[in-house]
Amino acid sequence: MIKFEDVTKIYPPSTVGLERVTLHIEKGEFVFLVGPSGSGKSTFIRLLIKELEPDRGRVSVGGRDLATLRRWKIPYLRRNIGCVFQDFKLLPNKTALENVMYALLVTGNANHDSKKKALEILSLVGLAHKEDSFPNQMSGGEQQRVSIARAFVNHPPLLIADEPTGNLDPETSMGIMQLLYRINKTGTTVLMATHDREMVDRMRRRVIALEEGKVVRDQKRGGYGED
């Protein structure tokens, strides 16, 4: 599902960003990348969407090398991740419902069909009583929950999560982490960067750690912390 070879990223005049990174992951894995702040986190996940372009090396998602997609085919790209933030990224003046419906419609996806499947997305992610609520209606983790249900609408076969956890409470973050193994369990991809030490801890998945943006350790099955 994702690939780097070799990639450099350098931020002028000399901010190293990530440097001869290598490594894949393969489609249904659960991974966390974990990291200090600076450490090359939000730099591996731009890449992945093309955000930024490498100054060396090779950013492969889905079997497709990132270097030759041309401009205009990003957004398709894109329509095939997910991607669930810190801050939510809801948009105000819209309800949970039209939230979610609002990522068919950005995809092209949108159909007569559209509100039955942000419902159903809806009580998978346990919110259908929900629907009509705006975000400032909802809690945190309720407005996290609505986020993942965005993101996962299209069912794309890679979804990121760039710090989902990190404005909740232990509790509401051990339900969010549940709903993100729910979904990898459907055969999603899930990439969560964090710095939730204790849910990495125990989760036990694999653990990608970046440091000055190199990858210093790889685990299949590691914690936060560990050599």
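Can I get the form predicted together with a further copy of the same chain as well, since the one above is the form predicted on its own?
No partner chains or extra molecules come along with it, only the chain itself.
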């Protein structure tokens, strides 16, 4: 599903984002991406949706080399990757419901149940009562859950989440994790950057640890820290 081959990303002038990262994530895997603050987790994710271009090496998603992907095809790539952004990236002038629906509408084949679908997903993350709230009328955790709902709603084959529980209490986090787990069970590949030690330790899934842009650990059934 995801293939990084010797990928290096340097932010000008010389900040290392990622350095010589080579890894492979199979379809259907559930992967935690961990590492201290500033270790390159978000950079990894931004390369996957071609928000950034690598300086060296090759990134491919679903068998497609992103370097050779034509500009006009990028939106189609992104529709197949649900992404929860670390800073939520909600549209400020749209309500919770409209934000979630937007991800359905961009595909063009949105039909009459797109609203129903979006509402379903919003209840799933516990925000049915906030459908008409604008982002600046919601708490941090609520915004984060809208971002999660938007990433899910399309049932994309690849789901990426950048610290999706950073603003959530443990109980709500658990709920979200169970949701991710169920989604993964249906065959969706899930990649999640997180700092939640408890969660990683409990799930015992593949853990990729970054440090200063380099992969320092890649464990099939790992914990947050070294075992």
